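Taking the form predicted on its own, here's one chain by itself in structure tokens.
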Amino acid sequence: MSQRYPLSDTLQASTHQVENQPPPLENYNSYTTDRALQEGVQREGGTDDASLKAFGKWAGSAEAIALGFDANRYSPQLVTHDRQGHRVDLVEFHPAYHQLMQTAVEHGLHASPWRNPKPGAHVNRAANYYLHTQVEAAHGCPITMTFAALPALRHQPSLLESWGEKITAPHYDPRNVPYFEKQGVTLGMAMTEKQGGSDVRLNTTRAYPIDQGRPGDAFELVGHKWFVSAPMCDAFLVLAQAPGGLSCFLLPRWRPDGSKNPLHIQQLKRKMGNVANASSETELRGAFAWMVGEEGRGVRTIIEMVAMTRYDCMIGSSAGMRQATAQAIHHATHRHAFGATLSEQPLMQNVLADLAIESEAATTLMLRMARAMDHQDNEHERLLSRIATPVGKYWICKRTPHHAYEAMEVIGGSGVMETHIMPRLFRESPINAIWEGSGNVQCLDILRAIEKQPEVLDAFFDELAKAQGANANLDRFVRNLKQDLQDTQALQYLARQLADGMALALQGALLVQHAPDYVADAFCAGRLIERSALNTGTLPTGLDCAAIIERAQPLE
């Protein structure tokens, strides 16, 4: 006969209740509580405030948020034969990455400034992407190169027109079979091999002219690509070596006759973050691919997209910084400790309004490159998208890996769990700052520019003074880049220097310009004044850090 212990029977249901915990961040509108976005929308001639409203409402639901977590619980398995030993190289995805494919296809992320090059095309596909990354950033991947694609086919309009119909239609469609099969594609970009990594020009993969060789022409690519990402893409910009020198291929998944391209894949990277993108490492064996652009020219052919998926790694950055100061923010205002909320606390209130700051300061920057974008047919903004762009990417990714972090202390334990979005925010935080070029690739890339076309830095200095006499700290700090800029013998020794300098002075100009005072000037007396340490929550004395994080509150 069992014994009765009243007590534990009593106590087996419940032993406390939960209090003291932040409910999730969901069921919010990403876009109205974002003001820095909102307002820089308007700004820079964004002119679709309606469907960036709806389009926030949905990335702030519950349902999207579901969708970003199912898509990296479940990553993506490789099937490279059937059951009859075909080989098929295809990669399955759980059905929420496809819904988040076809959602940003159909509102246009891929290609909604070539399909409709309307007036703030670039700003509106801009925050519509800055949306849509907060809610999951890896399958981004495909969305930006099918984007950065269409550039670069322009220099081979043959193949522009049999393929650009299908780049920029709003269809979504993942079937395994030929594009010519597809009302809409998307285009994905081949280029590092073991070697050489981001010195392209030691690439080995050889290309053999099938036909007279010309631009246009088809070819037979021989060889291997060490770093494909969505190779469930219709199409790939390749980098070969042709008799004339590297060249520029675009290499389908099915050949014109329907037959399966040898592009076999011989494995998917196990990569820290990014989960739900598939990585691929890849044996070209006689691939079919045509020429893009003149033979020897292949660098100068895909730079164009090269140069288009390094301002949407600005994007993506800034959206994930946007994404954790708001659950940081979201998380201190409703957790109380040591007999006060967090966020009224004055230590926390350092921290909260250093990450809000970075944030707004990532993408007021963001937003003004997409203006750039816009309007390219005007010569200062050409010139300054063409510096500011690697100065951005640089900047703004390597910026937010720290940023990631500390939002992650904010919320302390609950914010190493997996059931929390920040472990993916964080492992997703470095991608961007070695994508496309890495740190030290970027800041080459902006003397390469200067060395090239020194009117850049006009531009550049002309951007700047459109804020000189607003802030005595920024003008005291592009004093004395300049006067850095003036010694040519250690440029590249001093070029990661130089290129915070650059960032720093133009986000400043930038905030000092359209931001509130209370922002503004917290971003130049917490990034422009000579000290001993840049960690958050390092900010002086006499600032409104409270109202700093209330701009910044990502619940209305």
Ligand SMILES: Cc1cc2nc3c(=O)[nH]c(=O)nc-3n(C[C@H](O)[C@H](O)[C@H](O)COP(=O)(O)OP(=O)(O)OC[C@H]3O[C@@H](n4cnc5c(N)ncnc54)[C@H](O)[C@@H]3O)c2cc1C
Second form
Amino acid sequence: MSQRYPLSDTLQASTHQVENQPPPLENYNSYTTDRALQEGVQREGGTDDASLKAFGKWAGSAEAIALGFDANRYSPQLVTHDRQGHRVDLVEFHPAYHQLMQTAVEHGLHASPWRNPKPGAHVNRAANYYLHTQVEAAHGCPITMTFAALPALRHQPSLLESWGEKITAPHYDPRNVPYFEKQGVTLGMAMTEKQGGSDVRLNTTRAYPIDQGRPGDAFELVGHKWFVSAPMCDAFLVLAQAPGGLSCFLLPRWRPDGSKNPLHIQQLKRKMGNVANASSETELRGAFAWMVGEEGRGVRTIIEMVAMTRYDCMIGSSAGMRQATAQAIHHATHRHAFGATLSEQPLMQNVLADLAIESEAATTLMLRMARAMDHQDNEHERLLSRIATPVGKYWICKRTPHHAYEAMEVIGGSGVMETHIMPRLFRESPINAIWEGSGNVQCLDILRAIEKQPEVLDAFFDELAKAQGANANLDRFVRNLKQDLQDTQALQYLARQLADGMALALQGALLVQHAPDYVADAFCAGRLIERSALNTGTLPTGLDCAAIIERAQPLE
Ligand SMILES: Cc1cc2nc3c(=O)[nH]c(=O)nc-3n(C[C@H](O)[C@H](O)[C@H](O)COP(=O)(O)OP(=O)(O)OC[C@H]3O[C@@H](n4cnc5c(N)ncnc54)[C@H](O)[C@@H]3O)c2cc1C
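Structure of the form predicted together with the ligand, please, following the form predicted on its own?
In what comes next, the whole complex appears, and the chain from above leads the way.
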């Protein structure tokens, strides 16, 4: 006869009641619950409200969220040789990664504005990309690079003609076979070398002409690339020293004759974040490539790609902030402490509202830049995007790590656990700031833009003037910013201060025009006056934090 333990039977059951644990944030529509996004898409000329609603439903589903977790739990593995000893340079990914890539490509995140350049195409894509990144950010790297490669390829119409259709096709094909056997391809880039990342002029990889050595002709590349992300891409834009100077090349994984191109992956880097995406160190051993654009003008050619990837960094980091804000508010709305719901307690309201205005400011700025991308034929929009892209890339990406950490703290100990999305958002958060031109490089680019084309500053202040007179804090801030710009001494030394000021002024001007007053007032009072503190949750009194939190709630 089995023994009975009456005490443990009853006590165990009662101590294992799960109470006061917020449910996971899933099976919600991440588009329709994001008012700043939905209003912004409509305001900036987006036309895909119906399909964004469907996409948001998918992106908030438990099924999609699980893909993001799986793609990161099972990191990519490098296989350099096959069973018989042939060099294969293969990176194997979890099926969840491929599913995310397929969804992204089928929804045109890699190319929709190029394939179907209708009004609002960039705004539509930016919104889709923003939703997809909230599910998983790392796979966005090859998606962005593919998107960004096309403008650079326009410098070589012959290559654009043969590659353009495949690059923009809504068809993801992960097979390790030559590009000419595929309907759709993905593209990467290989600029950075050990001795030179920001300063690519230090690149030592050499390009040897196989035939005439003209733009569009074939070369062989010899050298080493220190960072090649997504090495399973079908081709890469590469910088290398041709006889006439640093030039841009398109290097396919397979040669045109179907033989394997000697692009040897030495190892995958062990990254602190961006785990689902592989980043490699790669050796070029006489790798076949076509020259893109003029010889010796490689930076000028590839900068077209870089401008696009920087713009995408803005979208990606805004998305990270939105997801962190949604998680924090969701948690605090379901969690009680000291006798009340966390989200209703004044100090927590200050923190949540501060997270929410940071997120809305980022979303609003990136959507404004998407509109500028849609109207590059307009002089004001073109000049504005030239100056506001480095401003936005610098600022939004730099604000994200601290934002992620503060959102994590709202969730408390569970926010640190790998079962939650917060550790992933946190580890992802510094990467956009460093990749594609780190903070200082963006600041120097702002100065370069102003020096080369002073009209960009006029366009910038014209944009700010649209909000003039609506908020006294903003008006004062803009006046001070103009004064700061008069002082050209130590401009480089003070470039971060200048970039901070430009970003805040632009975000303030956009919110004052477009966001509800309680959001714009909080932003201007919390960010644009001298006593503004650096920590999150230090907004001044007299603001409607409850309304700000309510607006950012991830609930219908
Ligand atoms: C996850 C990840 C993926 C990547 N994938 C790719 C890829 O696919 N292809 C690729 O080509 N590269 C890739 N990179 C490389 C990345 O673009 C570089 O790391 C970045 O451009 C910085 O270059 P660096 O590391 O050589 O740093 P450095 O150029 O040495 O810069 C170090 C620091 O100095 C600062 N600095 C530089 N010049 C100045 C100056 N004049 N004044 C003041 N400060 C300055 C920079 O802002 C930076 O903070 C990737 C990086 C990461 C983290």
